[in-house]
Amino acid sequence: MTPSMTPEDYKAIVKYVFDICGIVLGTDKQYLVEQRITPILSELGCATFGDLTKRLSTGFTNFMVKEKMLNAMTTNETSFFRDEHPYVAFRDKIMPDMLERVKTRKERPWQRRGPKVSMWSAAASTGQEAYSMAMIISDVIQMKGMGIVTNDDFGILGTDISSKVLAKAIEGKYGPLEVARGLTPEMRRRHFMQDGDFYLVSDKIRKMVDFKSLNIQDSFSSLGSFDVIFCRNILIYFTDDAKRKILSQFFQILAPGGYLLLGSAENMYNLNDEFLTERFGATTIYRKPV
(Lines of atoms letter the chains of each structure in order from A and count residues from 1; the text may use other names and numbers.)
(Lines give C-alpha, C1' and ligand atoms only; values in the text may rest on other atoms or scores of the structure.)
Protein backbone atom coordinates (compact mmCIF):
# COMPACT_ATOMS: atom_id res chain seq x y z
CA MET A 1 0.00 0.00 0.00
CA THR A 2 1.38 3.43 -1.00
CA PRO A 3 1.85 5.68 2.05
CA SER A 4 0.04 9.01 2.04
CA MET A 5 1.33 12.39 3.17
CA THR A 6 -0.63 14.43 5.71
CA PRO A 7 -0.62 18.25 5.69
CA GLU A 8 1.52 18.10 8.85
CA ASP A 9 4.03 15.83 7.10
CA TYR A 10 4.18 18.24 4.19
CA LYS A 11 4.85 21.24 6.44
CA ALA A 12 7.71 19.42 8.15
CA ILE A 13 9.28 18.38 4.84
CA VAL A 14 8.90 21.90 3.41
CA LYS A 15 10.75 23.28 6.46
CA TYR A 16 13.52 20.68 6.14
CA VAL A 17 14.03 21.36 2.41
CA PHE A 18 14.20 25.10 3.05
CA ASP A 19 16.69 24.62 5.89
CA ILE A 20 19.10 22.48 3.85
CA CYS A 21 19.02 24.25 0.49
CA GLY A 22 16.83 27.37 0.68
CA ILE A 23 14.24 26.17 -1.83
CA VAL A 24 10.75 27.48 -1.07
CA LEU A 25 7.92 25.02 -1.71
CA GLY A 26 4.42 26.48 -1.95
CA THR A 27 1.22 25.00 -0.61
CA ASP A 28 0.40 23.70 -4.09
CA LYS A 29 3.43 21.40 -4.29
CA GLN A 30 2.36 18.62 -1.90
CA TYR A 31 1.50 16.16 -4.67
CA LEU A 32 4.87 16.79 -6.37
CA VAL A 33 6.79 16.32 -3.11
CA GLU A 34 4.89 13.10 -2.38
CA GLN A 35 5.69 11.77 -5.86
CA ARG A 36 9.40 12.48 -5.46
CA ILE A 37 9.91 11.20 -1.94
CA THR A 38 7.74 8.06 -1.97
CA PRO A 39 10.33 6.04 -3.99
CA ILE A 40 13.07 6.72 -1.42
CA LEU A 41 11.13 6.16 1.82
CA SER A 42 12.33 2.57 2.19
CA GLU A 43 15.91 3.66 1.40
CA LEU A 44 15.67 6.07 4.31
CA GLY A 45 14.41 3.31 6.62
CA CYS A 46 10.89 4.77 6.81
CA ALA A 47 7.57 3.00 6.27
CA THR A 48 5.49 6.20 6.25
CA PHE A 49 5.92 9.92 5.77
CA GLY A 50 5.27 10.24 9.50
CA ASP A 51 8.35 8.11 10.17
CA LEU A 52 10.35 10.37 7.87
CA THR A 53 9.24 13.62 9.46
CA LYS A 54 10.01 12.26 12.93
CA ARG A 55 13.51 11.43 11.75
CA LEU A 56 13.96 14.85 10.15
CA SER A 57 12.72 16.67 13.26
CA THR A 58 15.11 14.91 15.66
CA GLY A 59 18.15 16.41 14.02
CA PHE A 60 19.53 12.90 13.39
CA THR A 61 19.84 13.29 9.65
CA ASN A 62 23.15 11.95 8.45
CA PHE A 63 24.85 12.76 5.17
CA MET A 64 23.06 9.92 3.35
CA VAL A 65 19.61 11.18 4.37
CA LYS A 66 20.43 14.74 3.36
CA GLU A 67 21.84 13.63 -0.02
CA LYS A 68 18.84 11.46 -0.84
CA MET A 69 16.42 14.24 0.10
CA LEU A 70 18.37 16.80 -1.96
CA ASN A 71 18.57 14.51 -4.98
CA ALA A 72 14.84 13.83 -4.77
CA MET A 73 13.73 17.42 -4.28
CA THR A 74 15.99 19.56 -6.44
CA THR A 75 14.61 20.36 -9.89
CA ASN A 76 16.89 19.09 -12.63
CA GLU A 77 15.01 20.06 -15.78
CA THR A 78 17.58 20.99 -18.40
CA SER A 79 18.56 20.43 -22.02
CA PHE A 80 21.28 21.39 -24.45
CA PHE A 81 20.89 25.03 -25.58
CA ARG A 82 17.76 25.42 -23.45
CA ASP A 83 15.55 28.31 -24.68
CA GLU A 84 18.08 28.90 -27.51
CA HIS A 85 18.09 32.74 -27.41
CA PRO A 86 20.50 33.06 -24.43
CA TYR A 87 23.03 31.03 -26.39
CA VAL A 88 22.56 33.25 -29.45
CA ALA A 89 23.40 36.21 -27.21
CA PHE A 90 26.35 34.30 -25.78
CA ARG A 91 27.68 33.47 -29.24
CA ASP A 92 27.03 36.78 -31.01
CA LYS A 93 27.29 39.37 -28.21
CA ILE A 94 29.44 37.96 -25.42
CA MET A 95 31.94 35.76 -27.23
CA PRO A 96 33.38 38.53 -29.45
CA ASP A 97 34.21 40.41 -26.24
CA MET A 98 35.74 37.26 -24.73
CA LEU A 99 37.97 36.77 -27.78
CA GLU A 100 39.23 40.33 -27.40
CA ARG A 101 39.90 39.73 -23.71
CA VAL A 102 42.05 36.72 -24.52
CA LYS A 103 43.99 38.63 -27.20
CA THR A 104 44.54 41.60 -24.88
CA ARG A 105 45.84 39.36 -22.12
CA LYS A 106 48.17 37.58 -24.51
CA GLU A 107 49.66 40.89 -25.65
CA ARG A 108 50.82 41.65 -22.13
CA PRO A 109 54.23 40.57 -20.83
CA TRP A 110 54.09 36.92 -19.77
CA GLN A 111 54.09 37.66 -16.03
CA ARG A 112 51.10 40.03 -16.39
CA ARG A 113 48.83 38.03 -18.68
CA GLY A 114 46.50 36.89 -15.94
CA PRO A 115 44.22 33.85 -15.86
CA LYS A 116 42.26 32.29 -18.68
CA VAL A 117 38.73 33.54 -19.39
CA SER A 118 36.59 31.96 -16.69
CA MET A 119 32.89 31.12 -16.87
CA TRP A 120 30.44 29.61 -14.38
CA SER A 121 27.34 27.52 -14.97
CA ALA A 122 25.58 27.79 -11.61
CA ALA A 123 22.99 25.06 -10.91
CA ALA A 124 24.53 23.06 -13.76
CA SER A 125 22.33 20.01 -13.20
CA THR A 126 23.37 17.14 -15.50
CA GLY A 127 25.81 19.32 -17.42
CA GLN A 128 24.01 20.28 -20.61
CA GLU A 129 24.31 24.03 -19.98
CA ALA A 130 28.05 23.96 -19.29
CA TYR A 131 28.72 21.72 -22.28
CA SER A 132 26.54 23.94 -24.51
CA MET A 133 28.70 26.91 -23.52
CA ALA A 134 31.84 24.92 -24.29
CA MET A 135 30.54 23.88 -27.72
CA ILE A 136 29.83 27.49 -28.65
CA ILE A 137 33.27 28.58 -27.46
CA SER A 138 34.94 25.84 -29.49
CA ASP A 139 32.96 26.66 -32.64
CA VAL A 140 33.59 30.42 -32.35
CA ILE A 141 37.32 29.85 -31.83
CA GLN A 142 37.46 27.62 -34.89
CA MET A 143 35.82 30.33 -36.99
CA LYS A 144 37.34 33.49 -35.49
CA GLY A 145 40.26 32.55 -33.27
CA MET A 146 42.78 33.16 -36.05
CA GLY A 147 45.22 30.77 -34.42
CA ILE A 148 45.71 33.21 -31.53
CA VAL A 149 42.85 32.04 -29.30
CA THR A 150 42.49 28.36 -28.39
CA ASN A 151 40.13 26.27 -26.27
CA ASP A 152 42.79 26.22 -23.57
CA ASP A 153 42.24 29.95 -23.05
CA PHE A 154 38.80 29.22 -21.55
CA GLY A 155 37.62 27.42 -18.45
CA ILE A 156 34.04 26.62 -17.41
CA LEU A 157 32.97 25.61 -13.91
CA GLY A 158 29.66 23.80 -13.46
CA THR A 159 28.22 23.56 -9.94
CA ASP A 160 25.17 21.96 -8.39
CA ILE A 161 23.98 20.96 -4.95
CA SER A 162 22.95 17.46 -6.08
CA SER A 163 25.65 14.79 -6.17
CA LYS A 164 23.47 12.59 -8.37
CA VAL A 165 23.23 15.06 -11.24
CA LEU A 166 26.88 16.06 -10.91
CA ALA A 167 27.92 12.43 -11.36
CA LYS A 168 26.07 12.36 -14.68
CA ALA A 169 27.52 15.71 -15.72
CA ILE A 170 31.06 14.50 -15.02
CA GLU A 171 30.43 11.31 -16.98
CA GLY A 172 29.20 13.37 -19.97
CA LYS A 173 27.10 10.50 -21.30
CA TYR A 174 23.63 11.18 -22.70
CA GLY A 175 20.84 9.11 -24.18
CA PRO A 176 19.22 9.59 -27.59
CA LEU A 177 16.29 11.60 -26.21
CA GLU A 178 18.64 13.92 -24.33
CA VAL A 179 20.81 14.70 -27.35
CA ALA A 180 17.69 15.12 -29.50
CA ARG A 181 16.70 18.08 -27.33
CA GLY A 182 18.63 21.09 -28.63
CA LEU A 183 21.33 19.38 -30.69
CA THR A 184 21.39 19.09 -34.47
CA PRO A 185 22.95 16.02 -36.12
CA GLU A 186 25.89 18.23 -37.13
CA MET A 187 26.49 19.28 -33.50
CA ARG A 188 26.40 15.65 -32.42
CA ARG A 189 28.92 14.78 -35.10
CA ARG A 190 31.30 17.58 -34.12
CA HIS A 191 31.15 17.35 -30.37
CA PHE A 192 30.17 13.82 -29.37
CA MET A 193 31.34 10.25 -29.77
CA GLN A 194 28.65 7.60 -30.16
CA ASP A 195 28.75 4.65 -27.76
CA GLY A 196 25.97 2.27 -28.76
CA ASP A 197 22.72 4.15 -28.19
CA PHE A 198 24.48 6.77 -26.04
CA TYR A 199 26.57 9.83 -26.85
CA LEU A 200 29.75 10.84 -25.01
CA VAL A 201 30.93 14.45 -24.92
CA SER A 202 34.16 14.68 -26.89
CA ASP A 203 37.46 15.00 -25.02
CA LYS A 204 38.03 18.44 -26.59
CA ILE A 205 34.82 19.77 -25.03
CA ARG A 206 35.06 17.82 -21.80
CA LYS A 207 38.51 19.18 -20.91
CA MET A 208 37.13 22.75 -20.94
CA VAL A 209 34.65 22.00 -18.14
CA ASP A 210 35.07 21.13 -14.45
CA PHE A 211 32.26 20.25 -12.05
CA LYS A 212 32.01 20.57 -8.29
CA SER A 213 29.39 20.45 -5.57
CA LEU A 214 28.11 23.81 -4.31
CA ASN A 215 25.07 25.13 -2.50
CA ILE A 216 24.49 28.49 -4.15
CA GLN A 217 23.06 29.79 -0.87
CA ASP A 218 26.48 29.46 0.75
CA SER A 219 29.34 31.89 0.25
CA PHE A 220 31.09 31.25 -3.05
CA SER A 221 33.76 33.94 -2.96
CA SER A 222 36.39 31.17 -2.82
CA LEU A 223 35.55 30.23 -6.42
CA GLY A 224 37.50 33.22 -7.67
CA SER A 225 36.58 35.70 -10.40
CA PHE A 226 34.45 35.04 -13.51
CA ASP A 227 34.00 36.81 -16.83
CA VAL A 228 30.60 35.20 -17.51
CA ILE A 229 28.01 33.63 -15.20
CA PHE A 230 24.98 31.63 -16.33
CA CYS A 231 22.47 31.29 -13.47
CA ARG A 232 19.29 30.37 -15.26
CA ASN A 233 15.99 29.13 -13.82
CA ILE A 234 17.12 28.66 -10.23
CA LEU A 235 16.56 31.99 -8.44
CA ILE A 236 12.79 31.55 -8.81
CA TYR A 237 12.92 28.90 -6.08
CA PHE A 238 14.41 31.21 -3.42
CA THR A 239 13.09 33.95 -1.15
CA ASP A 240 13.75 37.58 -2.12
CA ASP A 241 16.32 37.90 0.66
CA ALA A 242 18.21 34.86 -0.65
CA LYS A 243 18.06 36.27 -4.20
CA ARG A 244 19.54 39.59 -3.03
CA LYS A 245 22.40 37.80 -1.28
CA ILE A 246 23.17 35.64 -4.34
CA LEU A 247 23.01 38.55 -6.80
CA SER A 248 25.26 40.65 -4.57
CA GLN A 249 27.83 37.85 -4.52
CA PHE A 250 27.60 37.49 -8.32
CA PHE A 251 28.40 41.19 -8.63
CA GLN A 252 31.40 40.87 -6.33
CA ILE A 253 33.02 37.95 -8.17
CA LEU A 254 32.35 39.15 -11.73
CA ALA A 255 35.31 40.76 -13.45
CA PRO A 256 34.78 44.39 -14.54
CA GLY A 257 32.60 44.32 -17.65
CA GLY A 258 31.56 40.74 -16.84
CA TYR A 259 28.24 39.24 -17.92
CA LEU A 260 25.39 37.57 -16.01
CA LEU A 261 22.51 35.74 -17.69
CA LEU A 262 19.39 34.78 -15.72
CA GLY A 263 16.38 32.70 -16.75
CA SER A 264 13.69 34.15 -18.97
CA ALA A 265 11.25 34.36 -16.03
CA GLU A 266 13.82 35.95 -13.70
CA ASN A 267 14.82 39.58 -13.24
CA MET A 268 16.46 41.91 -10.71
CA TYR A 269 13.49 44.17 -10.01
CA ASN A 270 13.67 45.33 -6.38
CA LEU A 271 16.56 42.90 -5.82
CA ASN A 272 19.74 44.58 -7.10
CA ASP A 273 20.59 47.91 -8.72
CA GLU A 274 24.35 47.44 -9.20
CA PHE A 275 24.21 45.80 -12.62
CA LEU A 276 23.82 47.50 -15.98
CA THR A 277 21.08 46.04 -18.16
CA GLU A 278 21.32 45.41 -21.90
CA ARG A 279 18.98 43.78 -24.39
CA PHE A 280 20.20 41.53 -27.17
CA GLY A 281 17.29 40.13 -29.14
CA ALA A 282 15.07 38.24 -26.70
CA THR A 283 17.78 38.10 -24.04
CA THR A 284 18.32 40.41 -21.07
CA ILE A 285 22.03 40.68 -20.27
CA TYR A 286 23.28 42.01 -16.92
CA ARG A 287 26.78 43.52 -16.82
CA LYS A 288 29.12 44.72 -14.13
CA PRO A 289 30.35 48.22 -15.00
CA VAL A 290 33.93 48.45 -16.23
Ligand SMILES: C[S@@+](CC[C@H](N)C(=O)[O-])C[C@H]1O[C@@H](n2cnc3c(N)ncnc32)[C@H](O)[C@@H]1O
Given for the second form:
Amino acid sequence: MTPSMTPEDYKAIVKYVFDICGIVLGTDKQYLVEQRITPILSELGCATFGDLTKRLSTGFTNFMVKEKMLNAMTTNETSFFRDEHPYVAFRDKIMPDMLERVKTRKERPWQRRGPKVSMWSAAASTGQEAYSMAMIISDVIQMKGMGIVTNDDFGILGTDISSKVLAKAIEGKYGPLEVARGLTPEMRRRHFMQDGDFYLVSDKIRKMVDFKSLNIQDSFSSLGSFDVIFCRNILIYFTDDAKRKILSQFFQILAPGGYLLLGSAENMYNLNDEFLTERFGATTIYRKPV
Ligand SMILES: C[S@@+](CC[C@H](N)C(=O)[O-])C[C@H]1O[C@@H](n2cnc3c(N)ncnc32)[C@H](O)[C@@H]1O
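Alt. form predicted together with the named molecule, vs. the form predicted alone above:
Every component of the complex follows; first up is the chain already shown.
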Protein backbone atom coordinates (compact mmCIF):
# COMPACT_ATOMS: atom_id res chain seq x y z
CA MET A 1 0.00 0.00 0.00
CA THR A 2 1.31 3.50 -0.83
CA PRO A 3 1.97 5.45 2.39
CA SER A 4 -0.11 8.59 2.69
CA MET A 5 0.94 11.96 4.07
CA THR A 6 -1.10 13.82 6.69
CA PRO A 7 -1.18 17.65 6.82
CA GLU A 8 1.03 17.43 9.97
CA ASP A 9 3.58 15.29 8.11
CA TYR A 10 3.60 17.81 5.30
CA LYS A 11 4.15 20.70 7.73
CA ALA A 12 7.15 18.93 9.32
CA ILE A 13 8.68 18.15 5.93
CA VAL A 14 8.17 21.74 4.72
CA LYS A 15 9.97 23.01 7.84
CA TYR A 16 12.83 20.54 7.43
CA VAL A 17 13.37 21.41 3.75
CA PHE A 18 13.33 25.12 4.59
CA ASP A 19 15.87 24.60 7.38
CA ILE A 20 18.34 22.61 5.25
CA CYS A 21 18.28 24.65 2.04
CA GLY A 22 15.89 27.62 2.29
CA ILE A 23 13.41 26.29 -0.29
CA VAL A 24 9.88 27.47 0.47
CA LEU A 25 7.18 24.88 -0.28
CA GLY A 26 3.68 26.34 -0.55
CA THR A 27 0.51 24.63 0.62
CA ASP A 28 -0.17 23.52 -2.96
CA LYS A 29 2.98 21.38 -3.17
CA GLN A 30 1.93 18.45 -0.96
CA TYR A 31 1.26 16.18 -3.94
CA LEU A 32 4.70 16.95 -5.41
CA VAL A 33 6.45 16.32 -2.09
CA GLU A 34 4.59 13.04 -1.66
CA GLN A 35 5.58 11.98 -5.17
CA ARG A 36 9.24 12.78 -4.59
CA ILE A 37 9.64 11.26 -1.13
CA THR A 38 7.56 8.08 -1.48
CA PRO A 39 10.27 6.30 -3.55
CA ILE A 40 12.98 7.06 -0.95
CA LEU A 41 10.99 6.38 2.26
CA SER A 42 12.39 2.85 2.67
CA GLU A 43 15.95 4.05 1.87
CA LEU A 44 15.50 6.50 4.76
CA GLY A 45 14.61 3.57 7.01
CA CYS A 46 10.95 4.65 7.31
CA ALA A 47 7.77 2.69 6.58
CA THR A 48 5.45 5.70 6.73
CA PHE A 49 5.59 9.49 6.44
CA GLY A 50 4.79 9.51 10.16
CA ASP A 51 8.08 7.65 10.84
CA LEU A 52 9.94 10.17 8.72
CA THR A 53 8.44 13.26 10.32
CA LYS A 54 9.13 11.88 13.80
CA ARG A 55 12.74 11.54 12.80
CA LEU A 56 12.92 14.98 11.19
CA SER A 57 11.26 16.82 14.06
CA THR A 58 13.47 15.30 16.76
CA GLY A 59 16.50 16.64 14.90
CA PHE A 60 18.00 13.13 14.74
CA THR A 61 18.78 13.18 11.06
CA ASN A 62 22.13 12.00 9.88
CA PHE A 63 24.10 13.07 6.81
CA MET A 64 22.48 10.34 4.68
CA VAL A 65 18.94 11.54 5.44
CA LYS A 66 19.86 15.13 4.65
CA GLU A 67 21.55 14.17 1.36
CA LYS A 68 18.63 12.05 0.21
CA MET A 69 16.09 14.71 1.17
CA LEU A 70 18.09 17.41 -0.67
CA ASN A 71 18.47 15.26 -3.77
CA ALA A 72 14.74 14.48 -3.75
CA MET A 73 13.43 17.95 -2.94
CA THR A 74 15.54 20.19 -5.21
CA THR A 75 14.25 20.93 -8.71
CA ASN A 76 17.17 20.44 -11.05
CA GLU A 77 15.64 21.37 -14.40
CA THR A 78 18.30 22.80 -16.73
CA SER A 79 19.59 22.61 -20.30
CA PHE A 80 22.46 23.81 -22.47
CA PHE A 81 22.07 27.50 -23.39
CA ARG A 82 18.78 27.65 -21.47
CA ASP A 83 16.60 30.53 -22.73
CA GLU A 84 19.32 31.40 -25.28
CA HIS A 85 19.15 35.21 -24.86
CA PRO A 86 21.32 35.42 -21.69
CA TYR A 87 24.04 33.56 -23.59
CA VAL A 88 23.76 36.02 -26.49
CA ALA A 89 24.32 38.82 -23.96
CA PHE A 90 27.20 36.85 -22.45
CA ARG A 91 28.84 36.33 -25.86
CA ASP A 92 28.24 39.75 -27.41
CA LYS A 93 28.26 42.12 -24.44
CA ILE A 94 30.15 40.52 -21.55
CA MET A 95 32.84 38.54 -23.36
CA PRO A 96 34.35 41.51 -25.27
CA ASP A 97 34.78 43.21 -21.88
CA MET A 98 36.32 40.05 -20.41
CA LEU A 99 38.87 39.82 -23.25
CA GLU A 100 39.86 43.42 -22.53
CA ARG A 101 40.13 42.61 -18.81
CA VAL A 102 42.52 39.73 -19.45
CA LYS A 103 44.66 41.85 -21.78
CA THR A 104 44.81 44.73 -19.29
CA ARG A 105 45.65 42.42 -16.41
CA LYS A 106 48.42 40.82 -18.46
CA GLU A 107 49.84 44.24 -19.30
CA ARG A 108 49.85 45.19 -15.59
CA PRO A 109 51.16 42.12 -13.78
CA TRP A 110 52.15 44.26 -10.79
CA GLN A 111 48.47 44.80 -9.98
CA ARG A 112 47.02 42.54 -7.34
CA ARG A 113 44.64 40.48 -9.53
CA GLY A 114 46.19 37.97 -11.96
CA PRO A 115 44.93 37.67 -15.54
CA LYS A 116 42.47 34.89 -14.74
CA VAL A 117 38.85 35.88 -15.20
CA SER A 118 36.61 34.08 -12.69
CA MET A 119 33.04 33.14 -13.34
CA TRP A 120 30.48 31.41 -11.18
CA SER A 121 27.45 29.30 -12.04
CA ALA A 122 25.79 29.60 -8.64
CA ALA A 123 23.04 26.99 -9.11
CA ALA A 124 24.88 24.70 -11.47
CA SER A 125 22.58 21.67 -11.32
CA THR A 126 23.94 19.01 -13.73
CA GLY A 127 26.50 21.40 -15.24
CA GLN A 128 24.92 22.52 -18.51
CA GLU A 129 25.04 26.22 -17.53
CA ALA A 130 28.76 26.19 -16.63
CA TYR A 131 29.67 24.18 -19.74
CA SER A 132 27.59 26.49 -21.96
CA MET A 133 29.60 29.44 -20.61
CA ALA A 134 32.87 27.56 -21.24
CA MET A 135 31.87 26.72 -24.84
CA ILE A 136 31.15 30.38 -25.56
CA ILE A 137 34.41 31.49 -23.96
CA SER A 138 36.37 28.96 -25.98
CA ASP A 139 34.66 29.91 -29.27
CA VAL A 140 35.11 33.65 -28.68
CA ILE A 141 38.78 33.16 -27.83
CA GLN A 142 39.31 31.15 -30.98
CA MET A 143 37.86 34.01 -33.04
CA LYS A 144 39.11 37.04 -31.11
CA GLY A 145 41.82 35.97 -28.67
CA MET A 146 44.62 36.92 -31.09
CA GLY A 147 46.94 34.48 -29.36
CA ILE A 148 47.11 36.81 -26.33
CA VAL A 149 44.07 35.46 -24.49
CA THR A 150 43.69 31.69 -24.05
CA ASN A 151 41.18 29.34 -22.38
CA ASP A 152 43.61 29.10 -19.44
CA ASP A 153 42.85 32.74 -18.65
CA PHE A 154 39.32 31.76 -17.64
CA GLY A 155 38.04 29.68 -14.73
CA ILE A 156 34.42 28.77 -14.06
CA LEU A 157 33.15 27.48 -10.73
CA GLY A 158 29.86 25.58 -10.62
CA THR A 159 28.19 25.07 -7.23
CA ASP A 160 25.04 23.35 -6.07
CA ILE A 161 23.67 21.89 -2.84
CA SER A 162 22.63 18.54 -4.35
CA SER A 163 25.37 15.89 -4.41
CA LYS A 164 23.49 13.91 -7.05
CA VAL A 165 23.49 16.68 -9.67
CA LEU A 166 27.06 17.69 -8.83
CA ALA A 167 28.27 14.12 -9.48
CA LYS A 168 26.72 14.27 -12.94
CA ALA A 169 28.13 17.75 -13.60
CA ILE A 170 31.63 16.55 -12.68
CA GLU A 171 31.28 13.53 -14.96
CA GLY A 172 30.21 15.82 -17.84
CA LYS A 173 28.40 12.99 -19.60
CA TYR A 174 25.04 13.63 -21.22
CA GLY A 175 22.42 11.54 -23.01
CA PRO A 176 21.10 12.15 -26.53
CA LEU A 177 18.00 14.01 -25.28
CA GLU A 178 20.10 16.30 -23.08
CA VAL A 179 22.47 17.28 -25.89
CA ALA A 180 19.53 17.72 -28.25
CA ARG A 181 18.20 20.42 -25.88
CA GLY A 182 20.06 23.62 -26.74
CA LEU A 183 23.07 22.35 -28.69
CA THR A 184 23.32 22.47 -32.47
CA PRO A 185 24.84 19.32 -34.04
CA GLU A 186 27.82 21.48 -34.97
CA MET A 187 28.37 22.60 -31.33
CA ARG A 188 28.00 19.02 -30.20
CA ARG A 189 30.65 17.82 -32.65
CA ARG A 190 33.02 20.62 -31.69
CA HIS A 191 32.77 20.35 -27.90
CA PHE A 192 31.81 16.73 -27.12
CA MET A 193 33.24 13.27 -27.64
CA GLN A 194 30.76 10.50 -28.40
CA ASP A 195 30.85 7.56 -25.99
CA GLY A 196 28.29 4.97 -27.15
CA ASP A 197 24.91 6.66 -26.84
CA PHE A 198 26.38 9.33 -24.58
CA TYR A 199 28.34 12.52 -25.12
CA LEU A 200 31.31 13.56 -22.99
CA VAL A 201 32.31 17.21 -22.66
CA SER A 202 35.67 17.66 -24.42
CA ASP A 203 38.80 17.94 -22.27
CA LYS A 204 39.35 21.49 -23.51
CA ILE A 205 35.97 22.60 -22.09
CA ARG A 206 36.05 20.33 -19.01
CA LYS A 207 39.42 21.80 -17.97
CA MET A 208 37.92 25.27 -17.61
CA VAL A 209 35.26 24.24 -15.10
CA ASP A 210 35.38 23.13 -11.45
CA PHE A 211 32.43 22.03 -9.36
CA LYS A 212 31.89 22.04 -5.64
CA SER A 213 29.14 21.77 -3.10
CA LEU A 214 27.77 24.99 -1.65
CA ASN A 215 24.57 26.01 0.09
CA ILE A 216 23.85 29.40 -1.45
CA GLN A 217 22.30 30.48 1.87
CA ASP A 218 25.77 30.25 3.49
CA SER A 219 28.61 32.75 3.42
CA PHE A 220 30.50 33.23 0.12
CA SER A 221 33.63 34.47 1.86
CA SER A 222 35.71 31.40 0.97
CA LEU A 223 35.03 31.74 -2.76
CA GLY A 224 37.21 34.71 -3.69
CA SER A 225 35.92 37.25 -6.17
CA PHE A 226 34.21 36.88 -9.56
CA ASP A 227 33.94 38.88 -12.78
CA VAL A 228 30.69 37.22 -13.86
CA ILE A 229 27.99 35.40 -11.89
CA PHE A 230 25.14 33.39 -13.38
CA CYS A 231 22.50 32.78 -10.72
CA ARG A 232 19.57 31.56 -12.72
CA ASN A 233 16.33 29.89 -11.71
CA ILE A 234 17.05 29.42 -8.01
CA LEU A 235 16.05 32.68 -6.25
CA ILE A 236 12.40 31.91 -7.12
CA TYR A 237 12.45 29.16 -4.47
CA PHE A 238 13.52 31.44 -1.58
CA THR A 239 12.01 34.06 0.76
CA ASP A 240 12.60 37.75 0.02
CA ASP A 241 14.94 37.97 3.02
CA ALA A 242 17.06 35.12 1.70
CA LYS A 243 17.11 36.71 -1.77
CA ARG A 244 18.26 40.04 -0.26
CA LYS A 245 21.08 38.34 1.62
CA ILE A 246 22.24 36.41 -1.47
CA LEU A 247 22.13 39.48 -3.76
CA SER A 248 24.03 41.57 -1.26
CA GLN A 249 26.72 38.87 -1.01
CA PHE A 250 26.94 38.75 -4.82
CA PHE A 251 27.52 42.49 -4.79
CA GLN A 252 30.33 42.13 -2.28
CA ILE A 253 32.23 39.41 -4.13
CA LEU A 254 31.84 40.79 -7.66
CA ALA A 255 34.87 42.63 -9.03
CA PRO A 256 34.20 46.30 -9.88
CA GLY A 257 32.33 46.38 -13.19
CA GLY A 258 31.40 42.68 -12.71
CA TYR A 259 28.21 41.20 -14.15
CA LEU A 260 25.31 39.24 -12.66
CA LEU A 261 22.65 37.44 -14.70
CA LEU A 262 19.44 36.14 -13.13
CA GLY A 263 16.75 33.80 -14.50
CA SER A 264 14.04 35.10 -16.80
CA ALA A 265 11.43 35.01 -14.00
CA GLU A 266 13.74 36.68 -11.45
CA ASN A 267 14.57 40.33 -10.79
CA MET A 268 15.83 42.65 -8.03
CA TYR A 269 12.66 44.68 -7.53
CA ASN A 270 12.41 45.60 -3.82
CA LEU A 271 15.41 43.41 -3.04
CA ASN A 272 18.56 45.34 -3.90
CA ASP A 273 19.35 48.81 -5.22
CA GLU A 274 23.14 48.62 -5.34
CA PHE A 275 23.45 47.13 -8.83
CA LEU A 276 23.27 49.10 -12.07
CA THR A 277 20.82 47.68 -14.60
CA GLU A 278 21.42 47.42 -18.34
CA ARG A 279 19.26 45.86 -21.05
CA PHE A 280 20.84 43.84 -23.80
CA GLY A 281 18.18 42.50 -26.16
CA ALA A 282 15.81 40.45 -24.01
CA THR A 283 18.30 40.20 -21.13
CA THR A 284 18.61 42.34 -18.02
CA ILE A 285 22.25 42.58 -17.00
CA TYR A 286 23.08 43.62 -13.41
CA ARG A 287 26.43 45.32 -12.90
CA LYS A 288 28.50 46.37 -9.96
CA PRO A 289 29.65 49.95 -10.57
CA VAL A 290 33.34 50.30 -11.55
C1 LIG B 1 16.29 24.85 -11.53
S2 LIG B 1 17.97 24.50 -11.19
C3 LIG B 1 18.75 25.81 -12.09
C4 LIG B 1 19.90 25.33 -12.95
C5 LIG B 1 20.53 26.39 -13.85
N6 LIG B 1 20.98 27.53 -13.09
C7 LIG B 1 19.56 26.81 -14.93
O8 LIG B 1 19.03 27.92 -14.86
O9 LIG B 1 19.32 26.03 -15.86
C10 LIG B 1 18.10 25.04 -9.48
C11 LIG B 1 19.27 24.41 -8.75
O12 LIG B 1 19.41 25.08 -7.49
C13 LIG B 1 19.88 24.14 -6.55
N14 LIG B 1 19.61 24.61 -5.19
C15 LIG B 1 18.43 24.68 -4.52
N16 LIG B 1 18.61 25.17 -3.29
C17 LIG B 1 19.93 25.42 -3.17
C18 LIG B 1 20.73 25.98 -2.13
N19 LIG B 1 20.21 26.34 -0.95
N20 LIG B 1 22.06 26.12 -2.35
C21 LIG B 1 22.60 25.76 -3.55
N22 LIG B 1 21.90 25.23 -4.56
C23 LIG B 1 20.58 25.07 -4.38
C24 LIG B 1 19.13 22.86 -6.91
O25 LIG B 1 19.78 21.71 -6.44
C26 LIG B 1 19.07 22.94 -8.44
O27 LIG B 1 20.05 22.15 -9.05
